[in-house]
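First comes one chain, alone, set out as structure tokens in the form predicted alone.
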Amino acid sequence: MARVMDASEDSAAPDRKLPPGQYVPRGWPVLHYGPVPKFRPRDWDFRVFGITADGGQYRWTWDEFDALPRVRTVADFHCVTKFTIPDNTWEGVAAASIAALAPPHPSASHVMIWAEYGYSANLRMSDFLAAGTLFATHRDGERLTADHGHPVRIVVPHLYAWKSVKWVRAVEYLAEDRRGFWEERGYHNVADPWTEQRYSYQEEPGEAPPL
């Protein structure tokens, strides 16, 4: 449910269908584990790492990476507590765009995505290069408040929203798949919101790794 735009086309959407048991609240509600994070702009990197096709790590400051070329994404954004925004207009550095920059090895089938403090969550490789995933820095034509994110979050609109974690600080490559903060606390490792994928206790053999 996502539509990739270069950053110079309009963001107009068409109506979009809610997944199963979700409702459209009024405003955008606040949802997060632990404390708002102070950014430091001449602190803060982006890095990848793990299992990269040359064996090393990448990095960008924060000038470096609020410069790389930007997609916008319209698309719903689907929380696990049952709320849905719609017709979002994200704007950031496609997650296909940091792959190309910093190829994974042809072994690698997921990701870690790193969060400030630790938290985590992991993706499929194949969510993570689907074509409305990004690295946003704004959304509907404005920066990202700190509360929603800010400097940086990965959305990925196809699944629920924990996935879209906040605060991002590096990615990692996975020969297999591994549990990231909520998936080792009881959610589904997939998180599908069209099937309502959940809760762990719903994953299908072989989903997921065991817990």
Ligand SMILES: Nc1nc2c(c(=O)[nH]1)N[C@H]1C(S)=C(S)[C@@H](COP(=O)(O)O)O[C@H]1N2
The other form holds:
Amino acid sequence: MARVMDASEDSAAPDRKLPPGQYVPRGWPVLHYGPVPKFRPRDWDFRVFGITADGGQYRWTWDEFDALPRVRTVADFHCVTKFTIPDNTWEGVAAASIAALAPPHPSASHVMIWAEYGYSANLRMSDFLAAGTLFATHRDGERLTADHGHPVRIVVPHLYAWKSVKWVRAVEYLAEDRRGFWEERGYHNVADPWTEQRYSYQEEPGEAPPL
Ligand SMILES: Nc1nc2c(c(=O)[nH]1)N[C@H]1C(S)=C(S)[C@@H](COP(=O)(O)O)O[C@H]1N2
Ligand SMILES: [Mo]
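Next block: the form predicted in complex with the named molecule, after the form predicted alone:
First the chain shown before, then all remaining chains and molecules of the complex.
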């Protein structure tokens, strides 16, 4: 079958490797805890709070958020249950542009990403600001479906996918690290798939707040 080449592909390069223990399934599984929230554009907002540079809070309505400058990035998506979805073209708002519009206090070391129904995941500020991290509205040119996080999910492609929170509503800037939903329930605080940081018992001293 013919394949369209894009800039990130090089016919001379060997196949990109998967992180240890991962496999590529057929299709794109849907995986989350709890029900799929209903999107109500008129009630929806996107908030930034916690330790911002000026002490204030920031809020975007759906129309405002959807009009922010957009980026596109191609990345694999690694779930800790061992499936990897390769070559996703994600499109949305770079996390770094949210941080530019709503600057964190210089002492903010971590962020908590908050979703509908209280699901959350914590990230180091460096993971939040990483070039590949974005608030995605589209995958492979189409709006996300409700199952996959419509209207907005964060995608943190270099970490296990439980950090890629679906149905995001807020970002909280933290002065010190705090565990999110799965990080409180036995999953690794950092979640690097290349070193298989799957479970909290693997955490090294200093990598995580106490359980
Ligand atoms: N709000 C929310 N986001 C979530 C989850 C969840 O339970 N709730 N599960 C995470 C996990 S464990 C994975 S593997 C991915 C799955 O994304 P997908 O359903 O689009 O494949 O979503 C992540 N984001
Ligand atoms: Mo997952």
